[in-house]
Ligand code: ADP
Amino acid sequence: MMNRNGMVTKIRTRIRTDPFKNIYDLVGRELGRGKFAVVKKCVEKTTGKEHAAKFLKKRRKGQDCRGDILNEIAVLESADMSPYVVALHEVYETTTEIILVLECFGESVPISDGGYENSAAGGEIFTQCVADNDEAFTEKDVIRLAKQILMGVACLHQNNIVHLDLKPQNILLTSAQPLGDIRIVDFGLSRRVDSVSEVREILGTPEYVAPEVLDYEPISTATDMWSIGVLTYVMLTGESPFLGEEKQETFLNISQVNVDYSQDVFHGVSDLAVDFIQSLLIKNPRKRATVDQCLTHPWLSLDLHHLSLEAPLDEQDTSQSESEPESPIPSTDLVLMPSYPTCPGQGELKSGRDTFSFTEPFPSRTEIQQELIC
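Any chance of seeing just this one chain in the form predicted in complex with adenosine-5'-diphosphate (ADP)?
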């Protein structure tokens, strides 16, 4: 069952109404928090297994949002075959909330007073995107993680689902050191795009939204591909490509596709990586690379053997290309790789030398127009 806006409300999961606290103990600090949800670690009393409980209020700003939550559950169900999408274990409902019991990232280690502390393991890729030096991703890391993100997104797109909120806070790592695998979380804005009527909505997070969202044009799977372009840029450079001083400037940068691909920013990063991002940050959604095209992009099979595994991007010497006789292979004469199996059985970021925050809620269409007109 799907409504006009691409929301799916028919779910398979049985919603439990017995008390959540009879089955689970909450442990440790909060794992995270978004615009509408608080996520806490919990332990299943009988098994001792750890999970993440996402608490969602059924009413937000005086409006009944139960349908949005059912949509989130339905999307999680339809992507349950992908190893790169967070697994949904159970759902509970109280008079005011719905609780999603999810696979958990970020290990808890018992602390001396008998409680639990969340260790640094796992968590958002955001942490590493903004980290300096020894904790930042290498290009080799980014290639591996980008492949996984693409495989997760391919599974969604094959099911005609668009995520619509792909950003570093919604991509989690199973472990930070050694660097584990990714899981896509937060399907709160996701929609089905196979509806007869087009999905046209203003949603997302300013820095990561595609131009068609700002122009109030139809949303499609290509909308996610734009965000993957922005995400890859941030993972490789630690900088947000469109972020301006003011929201208005950010929107203008997006609609003009004003991106800095200079060596200042892409210091020590391969040309193929830049080519990959350029195939995504294209204003016309029909001209943007699809997820399957991205999965066969030569950047993903680039042998970065010559790049030190330990050296983070910030520290790599750009002169290394002199000792490397082969310049990066031009994308035109490359053998395409076979497709990967995709469906098997709030903080601060650097902008150049400045820091900025992107905790602002997404503005309304009128606000954008006003801001763009001003």
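Taking the form predicted in complex with adenosine-5'-diphosphate (ADP) as the starting point, write out the structure of the form predicted on its own.
Here you get just the chain by itself.
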């Protein structure tokens, strides 16, 4: 069952009403917190298996948001066959909350700005997007991660689901060293689209949002593909392609597709990588590459052995080489650190690895229109 805004409220998962604490013990500190949700590690009493319990408030700012939570559950169900989407284990409901019991990946610790950082081996790919050169992703790394992201998104798109908030903070790693596999998380903004009804909403994170969202045009699977183009740019360069000094400048950069493809930004990166990004950062959504077209792009078929012998992106013009291991066996030590659609991270992104940080909450349609008119 889908409403006119692309929200799905019919789910398969049985919602349990027996006491959550009869089945699970909460352990350790919180894994993450937002305005309307908190994530805690829990252990299933009968099996000893660790999970992440996401406690979501049903009422937010005086509004009944139970339908939003059911939509998130329905999206997780639609992608349950993908190994690259976080897995849903169980659902509980109390008088005030719905609890999603999710795949858990380790532990996080609080940091000075009120957010959380990973203390285990995995965490967000965001962490390595802003890492020093010797720890940053190589192009070989990005090819491997991009393939997995595309395969996860393909599963969503095959079910007519669009994520609408693909960004480094919502892509987690099973391990950082050696590089593990990804999990796509945070489906609070996701919508179902079809050929019968149009979905038009202002949703997303400013730097990653597609032009059609700013223009209040119909959302489609192509909307996610734009975000993947931005995400790939960030993973390869450590820079945010559209970020301006102010939100107005960011929106104008997106609307005008102002992208820097210069050698200064893409030093040591292959031409095929740039071509891949250019096939996605196209204003007309009908002309963007689809997820299936991306999966057959020649960049993803580059000689990985050759690339693995190269130094990190910013050092590929030196004579030093470093080999990397083949694809590791996926680890279970992954950290579930969601960003909440009702309360995105604070601060602003700046171009460059050493100043890359979280974004501001997405403004209203009126604010966007006001800022774009001038």
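Numbering follows the first chain given and starts at 1. Small disclaimer: the values here were computed from a predicted structure and weren't measured. Just so we're on the same page, rigid core means the largest C-alpha set that superposes within 1.5 Å between forms.
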**Prompt:** Any chance the CA of residue 66 moves 2 angstroms or more between the two forms, core superposed?
**Reply:** no
